[in-house]
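In the form predicted alone, a lone chain appears below as structure tokens.
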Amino acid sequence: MNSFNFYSPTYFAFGRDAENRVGALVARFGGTKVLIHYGGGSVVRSGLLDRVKASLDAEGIDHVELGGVMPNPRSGLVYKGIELARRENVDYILALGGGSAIDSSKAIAAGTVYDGDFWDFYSGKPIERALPVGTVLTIAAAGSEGSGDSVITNENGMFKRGASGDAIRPEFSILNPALTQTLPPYQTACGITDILAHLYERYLTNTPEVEVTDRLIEALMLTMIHEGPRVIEDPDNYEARANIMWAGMMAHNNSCGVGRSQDWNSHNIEHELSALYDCAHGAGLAVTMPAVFSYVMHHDVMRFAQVAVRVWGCPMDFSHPEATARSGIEAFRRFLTAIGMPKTLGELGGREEDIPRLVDALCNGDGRPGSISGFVTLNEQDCANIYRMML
């Protein structure tokens, strides 16, 4: 296990009607004027936005609004949010929604107190200061409610890139599983896939002797395998929703990733799909991960065999461990298909003629060195091969 520092200060308010505490929590953490940042229809139609504003009003906290966050959140709205926050002297950012609204809120929070272009942070500059952020979560997926991470698509070139820093970890996050009960099955399944991706990206490590975090990851994977089909079959199953929501946070606050190298190649490869085709991130991951895993499996066959046995229940073939590893990848693929996820790039709108463009953006775009690195370093030819496997 590697040496590490771990800091996870977010206060979580979990349970039914927890969103009614938002005003008290903003006040507790010192907010006096709030930018409420959200997507659109569902937050308004469900009455959540009105309940949040009523809670803020009850505490005497001023607020302004900025809606319009899209899936795969865009840089243009971030710039608008920064301008609005500065003009209105906002001192707190409150995200209502899923990972897209939260990631956009984090970008606004960092950009508002920075003299340069907020995109500097998505090009490698560390985030050291930001306005405080709180969240009211409506989708269990990205884990952004408990992480110091944010992903934004730059509309100038359609690059999808991430930024990180403890300064953008939410000060508080409100998690009411009932808020996710109205999600369509497809969106729920995309969230389940994203959570599993966050776990796999940490599981694929080159660091030896990390049994504690291996076992934590395996437990969360097993939870998703158990609860995922239950909630697809019965969307109103509050207990299944609750377990998925908490697992989603645990999967990405990095408690499962400390002391070990991590992968993130599947995420990087998928980001180009959702940037180009505007597909759901989870759906893109469902197509990407089995292809990536099959391509890199021989780098460490026993790691793939281990997860196949411990999580997917595959019998261990000690004479042919690669057969066990493949069985685990296929079991994962079958699970994704069973909950309604796509299997091929074509189902996302992808075409073979797009592959050179995808590879160039992935390996060279925004200053990258012609490859991506993680569990295995992948060059342009490797990435092209993986995209073709997805077809």
The other form holds:
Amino acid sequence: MNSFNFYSPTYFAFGRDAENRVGALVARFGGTKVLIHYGGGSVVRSGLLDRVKASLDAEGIDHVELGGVMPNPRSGLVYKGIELARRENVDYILALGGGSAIDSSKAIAAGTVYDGDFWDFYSGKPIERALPVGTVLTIAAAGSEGSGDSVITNENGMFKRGASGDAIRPEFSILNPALTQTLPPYQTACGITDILAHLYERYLTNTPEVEVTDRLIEALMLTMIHEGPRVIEDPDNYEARANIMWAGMMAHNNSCGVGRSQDWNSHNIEHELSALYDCAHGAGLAVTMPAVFSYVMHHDVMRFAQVAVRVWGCPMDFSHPEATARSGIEAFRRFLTAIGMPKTLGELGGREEDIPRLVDALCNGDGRPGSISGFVTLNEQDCANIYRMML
Ligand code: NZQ
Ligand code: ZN
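Shown: the form predicted alone; wanted: the form predicted together with ligand NZQ:
And the full complex, kicking off with our chain again.
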């Protein structure tokens, strides 16, 4: 196991009606003027926005609001949010929604207290200071409620990049599984896929002897495989939603990733798809992961065989471990199809003639060195082959 530092101070308030505590939590963490930031309207329709405002009012906390965050959040609204936060002397950013509203909030939080262009953070500059961020989560997926990461699409070229720093880890996150009951089945399935992706990206490691995190990841994957189909069948199942919601947080606050190298090639390959086609991140991952796994499997067949046996219940073929590895990837693909995820690039709006553009943005965009690296290093030719496998 590698040496590591792990600092994850987010306060979680989990359970029914937990959103009514938002005013008390902002007050507890010292916020006096809040920017409420949210998406395209689900929080208005569900009444969550009104309940949050009432809770802030009850504590005498002033607030302004900025809606309109799109899935795959854009840089343009971040600039608007920074300007608003400065003009209104905001000292606390409160995200209502999923990864998109939370990531846009994190970008505003970092950009408001930074003299330069906030995009510097998405070109590799670590985030050291930010306004505090709180969240009320409405979809179990991205794990941004507990992570020190934010992903934004730059409209100037439509490429999607991530930024990181402990300063943007939410100070508190409110998780009420009942809030996720209004999700359309497709979005629920996208979330399940993303959570499994966060687990796979950590499972695919080159660090030996990381049994404790291997076993944690396997437990969370098994939970998702059990609860995913239950919640697709019965969207009002609070208990299944609760297990998925907490698994989604644990999958991505990095408690499963410490002390080991991680992959993230599938995420990088997918981010170009959601940037270009504006597809849901989870749907893009459903198409990307089986292709990537099949392509890189021979780098460490036993790792793929291990997850096949321990998680997907495949029998171990000692004479042909690659057959076991392959059956694990196939079981994963069947699971994704069963919960309603797409199988091909075409289903996301992708076209073969876009592949050179996707590869260029992926491998060379924003100063990248002509390749991406993770579990294995993939050059432009590898990435083109992988995109072609998805057609
Ligand atoms: O915008 P509204 O109207 O709120 O609708 C949203 C949106 O259309 C809807 N929705 C959310 N909660 C709902 C609901 N509809 C009905 N009822 C509810 N309770 O769902 C749609 C998707 O929302 P979004 O926030 O985009 O989903 P998600 O949480 O999957 O976030 C995706 C974004 O997170 C990034 C992705 O790249 C993508 O941009 N990621 C962020 C990460 C991080 N910060 O650590 C890691 C992830 O790997 C991921 O890359
Ligand atoms: Zn993800």
